[in-house]
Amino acid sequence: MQTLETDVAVIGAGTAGLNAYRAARAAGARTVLIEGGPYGTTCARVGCMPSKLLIAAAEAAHALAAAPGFGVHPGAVRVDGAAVMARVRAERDRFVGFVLDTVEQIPVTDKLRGHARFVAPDRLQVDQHTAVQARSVVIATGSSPILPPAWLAAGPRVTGSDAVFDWASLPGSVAVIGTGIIGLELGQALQRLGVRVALYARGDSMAQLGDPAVAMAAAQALARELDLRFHTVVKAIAADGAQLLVRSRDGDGRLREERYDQVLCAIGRQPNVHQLGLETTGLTLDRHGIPLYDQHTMQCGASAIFIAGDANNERPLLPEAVDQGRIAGDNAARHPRVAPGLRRTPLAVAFTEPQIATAGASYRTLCATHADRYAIGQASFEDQGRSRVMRQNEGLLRVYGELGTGRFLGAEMVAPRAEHLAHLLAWACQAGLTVAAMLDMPFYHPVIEEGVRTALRDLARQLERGQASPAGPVPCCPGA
């Protein structure tokens, strides 16, 4: 086994860990990146990329059949499966190339291919061929879908959704289990292309709402075309002939069974650390076996071990990746000087439609954080005159304030293009403008933003008024 010396070891080439192995070189440190996989993003292979490409083609589809409400009638449309599924894997591959040239370029003497495990704080063992001595790591590894062992006895028809984007074509029916924000994205696109598609959750969560009356919102609007199962278990899936037999049980202890091609677990994601050697580092672990670190220095404890990303199970998003990676390696290089890096404001979008989008402090948060001391103001697109113009006239925003200063605090909604709404938002949170501020800035006619402003009025007024939103236990329930 060969011995290397590197001042920083990164180990995992995704997203955190390549911005974790650049910003490391840009401080002037000997870095080394580990990667045990195949080169290439969750986003790109997976992830981001991917599932918008097999969005895009269930909105070509959708706006056909939407078309008759303008008074415009196409004919007869046919959703060409294999079609649909070659053009996202092509696209998909496009994506992963322009990654794999970026890895392509990191020098080969930077660059070791396995699996790494801590042997000791400062040393990992990559397979049974080398021995990396660091002066500090960073732990960049991601994360894999979770997926229960009972349900995969199946068969090879009960995937996560990593496996989606491989698929020759489309199946005619699927059982999503899971609405969280992959679930959701993909259950609607394979309605609309077309696919018997049933969605499976535990209890009422939408995506990353918190809002009661947003979740609410979200899950009246997706009714619409989603077949929605709150409160209901998948009690056990078997394989069964060429299908898969789902039993479940509701919340009323309804007992059903439904057959479907394929089966896709979208139940979450979890951090792939488990297989490092953690219990060598004398790192604290959490509950799931996560390293407690400072959500501002990327560092675990006190030790010159760094966690970013997926791994660290935070905020499982692309751009706090970067962000993180970037925080990371620059302080694993400078250790023990560390510091503190930029944390943006939170930002968050499901590509459902409507949307569903959280900017700044979340409802879930300010129950927690500041009780008696916000309000909430509201918007409806159901009469917006932009949302009706283009017959997406559904949905809810709810921005909230700070009584006293007034500040802007955050948001949560389900609306029509909420990816530009959230985005405005999120940059008047960081910037720490107030309400009436934000009520000076410029409002075109007609646009969706004009719901922003009805809801900044709307907020305004409770905070003249001084009245406190009720906070305490969520009280969601959209299943009902």
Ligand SMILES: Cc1cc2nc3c(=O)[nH]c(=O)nc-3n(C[C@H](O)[C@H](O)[C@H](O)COP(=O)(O)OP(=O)(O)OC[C@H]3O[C@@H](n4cnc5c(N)ncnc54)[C@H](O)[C@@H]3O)c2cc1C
The other form holds:
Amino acid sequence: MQTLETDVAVIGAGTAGLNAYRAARAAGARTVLIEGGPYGTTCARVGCMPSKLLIAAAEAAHALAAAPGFGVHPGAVRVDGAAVMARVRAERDRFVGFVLDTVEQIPVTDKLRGHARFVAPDRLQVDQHTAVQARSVVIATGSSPILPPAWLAAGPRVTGSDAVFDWASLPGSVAVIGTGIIGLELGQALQRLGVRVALYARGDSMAQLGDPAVAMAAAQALARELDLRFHTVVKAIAADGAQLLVRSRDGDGRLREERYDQVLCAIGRQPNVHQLGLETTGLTLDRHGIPLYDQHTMQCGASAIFIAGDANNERPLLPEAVDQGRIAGDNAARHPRVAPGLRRTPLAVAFTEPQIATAGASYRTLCATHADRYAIGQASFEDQGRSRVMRQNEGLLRVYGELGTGRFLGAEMVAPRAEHLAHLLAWACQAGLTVAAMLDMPFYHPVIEEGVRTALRDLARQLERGQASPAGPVPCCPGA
Ligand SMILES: Cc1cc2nc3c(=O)[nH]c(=O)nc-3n(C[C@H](O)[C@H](O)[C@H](O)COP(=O)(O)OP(=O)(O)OC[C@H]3O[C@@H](n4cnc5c(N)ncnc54)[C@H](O)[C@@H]3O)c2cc1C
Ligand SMILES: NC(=O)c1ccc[n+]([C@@H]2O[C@H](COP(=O)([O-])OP(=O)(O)OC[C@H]3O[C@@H](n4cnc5c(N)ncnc54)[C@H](O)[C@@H]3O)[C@@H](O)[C@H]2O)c1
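Could you give the coordinates for the form predicted together with the named molecule, as opposed to the form predicted on its own above?
All chains and molecules follow, beginning with the one already shown.
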């Protein structure tokens, strides 16, 4: 057993960990980066990038399927599943390669392989080979898919999303459990690539949406092409020859048994904090076992331990892992002189079609923080000019503004090209613009952004009237 002394130890060489490492080094600290799994990051290996590669293939197939609506007839479309998956893997490997190059450039003496766990607040045990004595520690251990053992017992055809990107070809049928971002993105992509897909949702939530009106619009839009089973509980999964038998019960109590080639379990991810020996640190944990921490410094209590990225479950998204990792690494190096870092306006995009996006304060947050002190404006995309031109005229945008000040607070939407609308709105939010100031901005024609203007005009009217919502009291019931 060797002992290693350092200023900062970073646990996890994912996106948050790599950024923490760089920031700590830039602040002049001796830093050790500890990785227990493969290098390459979740984003590049099994997250953002391979999922968007699969979605890109699905968009190509969908564009052909939608072409006759414009009078364009491409002929018989054939999806070569093996070729689709080969491209996903090849491009994925290329993205992973860039990360591996970065890791390769880190001095060997700064890298340690193995799983780390605390044995004291300032001491880590890495596998059985190294004890690390550190002035500060950054926890950047990421998250893992939740996979119920009872479902996994049905065999290797029950998987989380990680396994999808290693499929050699496309299966004939997939049951997707969960209508969070992963379930919807992958479920729709597979369906568009010709796979028979059914999505099981125990409630009626849609991705990250909290606004019931937008969630309903999203459900309506996606149900046009997807077999969405709301209020349906998966009771059991069993092996059935080469297939899987899925037993479910719907909201009316009806039992169903159906066969699929694969089950994709997308019921959420949990932070990797439970095998870390946190009980030896004296940190106060929340009810999920995550240390309490300051969202501006990433510091856990008054300790020299910092937590960043999916590990803290605050906003488990790539840009957040970057920012939080940087803040945590910088403060770990400077401890005890920690300082708040830049936390940006929340922004999240689900790459479904239509896309689902949230920017600024979410509906659920406003219900908690603003109660009846905010108004809602909205715009439907059904008759929106440019959306109709593109035959993508579906969706709903709801924008929120503060009564009294007229300040723009946030938005939830299901809309064509929502990734761009959400950026626009998040920037306005972070700049602290009022709704009136936003309406003074230029809008071209014909563009989807004109839908934003329609919603903002509606919001301006509601703010003018001093009303909490266009249709009476705002139904503040998260998940409704
Ligand atoms: C299918 C999918 C699609 C996604 N799409 C998007 C998207 O489009 N846009 C977006 O913004 N976000 C997306 N995300 C989320 C994004 O990928 C994550 O938020 C981000 O990668 C988290 O980075 P991280 O550094 O916190 O964790 P990771 O990159 O997972 O890094 C954690 C590292 O810690 C290591 N580790 C864990 N425990 C220990 C230990 N005890 N000792 C040593 N090492 C340890 C792990 O091996 C891992 O390498 C997606 C996620 C998934 C799963
Ligand atoms: N485009 C993106 O930015 C993107 C894409 C993919 C993933 N991600 C990140 O990954 C995280 C994890 O995604 P996710 O979709 O796995 O989790 P999620 O938490 O977003 O959604 C999980 C869903 O599964 C449902 N669920 C839970 N238990 C269930 C059960 N027993 N049966 C049926 N449904 C059940 C939940 O109600 C929820 O709707 C996301 O929160 C997001 O931060 C982001």
